[in-house]
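Read the single chain below, which is given as structure tokens and is the form predicted on its own.
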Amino acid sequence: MSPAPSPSTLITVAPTGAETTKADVPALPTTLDELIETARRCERAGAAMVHVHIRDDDSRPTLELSRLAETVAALREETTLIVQLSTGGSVHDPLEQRLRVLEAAPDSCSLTMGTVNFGDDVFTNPWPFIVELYQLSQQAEVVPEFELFDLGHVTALARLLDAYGMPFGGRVHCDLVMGVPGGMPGTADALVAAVTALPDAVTSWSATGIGRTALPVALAALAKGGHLRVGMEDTLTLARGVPVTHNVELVERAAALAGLAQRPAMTPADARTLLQTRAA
């Protein structure tokens, strides 16, 4: 059963990801300075949370703990955004490194609820890893965002909450990741099916449409009362043949859609209340 619609919309920006290369997409923010500039502009445009992947000096994905901690500190210094670190990293990152992400003390972390084919690769999330990461998030007082790539992940979320209780803050927020080759399709029908199957404990949810599914998913999510995640991690074009030149374009479009739905973009302060993160 889906929670009651919120009067405003949480917009999360995912600016970088771990799949796209800087060589292929020069506009991708991969340095700390680029990430900070992106976060500032996206906050002004309506984003309330930033979902962070980081890169090394050669623009390759990394989970280096000192860089993660530096990034969290800089984002807190320069913005009021909720800082959410990815614990997925790259599909090639070992589970041990992914568990250590919480040591960088983010406000929130992603927590994927199962293994999924990811294009030609496999995004591995075995049950013991999910449980350990969840318990670490409870101990570290980090609010998890449960990433659901398929209906089986929805069922796994119910199992996790039944076995290990509520997350830090007492709210359950999840994100439907739709349109990944290997996961659920980015369609309104799939979104409604996933939302209908959510556990009663879920208090809020957002949706992410990959690639060309970005707009259909965003429109369906707003119509169903959900929130939005957008960004160059997930979408590199605004329309066929029209590349994204800055993440702010995707945030501005999401904020405009939320306004048309009469559920305007919420502030970071309101988002902290929604998710019950630690005080800023």
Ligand code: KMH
The other form holds:
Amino acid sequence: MSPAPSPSTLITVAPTGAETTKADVPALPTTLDELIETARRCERAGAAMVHVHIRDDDSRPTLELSRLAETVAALREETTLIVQLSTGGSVHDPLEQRLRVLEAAPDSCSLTMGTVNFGDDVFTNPWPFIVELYQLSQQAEVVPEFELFDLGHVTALARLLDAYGMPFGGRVHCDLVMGVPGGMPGTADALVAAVTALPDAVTSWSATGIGRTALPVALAALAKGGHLRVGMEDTLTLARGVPVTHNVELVERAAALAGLAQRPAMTPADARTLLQTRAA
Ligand code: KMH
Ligand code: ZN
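For comparison with the form predicted on its own, produce the structure of the form predicted in complex with (5S)-5-amino-3-OXO-hexanoic acid (KMH).
Below: every chain and molecule of the assembly, starting with the one above.
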């Protein structure tokens, strides 16, 4: 069962990710200054939440806690966006470090509902890790966004909620991550199948399509009443041979599509109400 369509669209921007190198894509925001500049522009263009991966001084993915805390503080200072830290990190990050991300006190955290092949790598999310991370999020009053890369992850979400109760805030928000080589395809058919299978407890969902599945997934999500996640973590071209030069281009396109669907971009304040994040 899917929740009723909301009258406006939550746009999440995922500006950096952990997979693309700065050397390959210089437009990727990897420093704190670049991230803040990106977040501010994306907020003005219609984003309400930012999904954050950070990099070290050599632009390599890191989960260093002091840097994460500094990033959360800077984003809070400079924007009103909901700050969501990735607990997925990179495929090379140890589970113990991924569990500690919540110590940086974000508003929200990603929480992937199962292991998935990830191109040539494996994105590891064993059940005991999922349970521990979920319970930590409940204790820390951090709202999880359940990342669903495959139909089996939808079933795992139902199992988690049945066994361990509702998230902090009492809402259940998830994100369909589609088109990862190894996960569900980025097609309208797959999106409908996943949305139809969502547990009744789900109160809102978004979708993101990797690479060239970005547009079909966004259009299908809007048609089904869902929200959108866009950004250079997921998509590096606007069209064949047309590189994204700034994350704001993807947010502007998402906001335009949401407007056409007559479900305009949601403000960060409305998104906080939707997700019931902890009061500042
Ligand atoms: N970088 C991927 C291995 C998340 O942020 O939680 C995992 C990922 C999901 O990006
Ligand atoms: Zn991520």
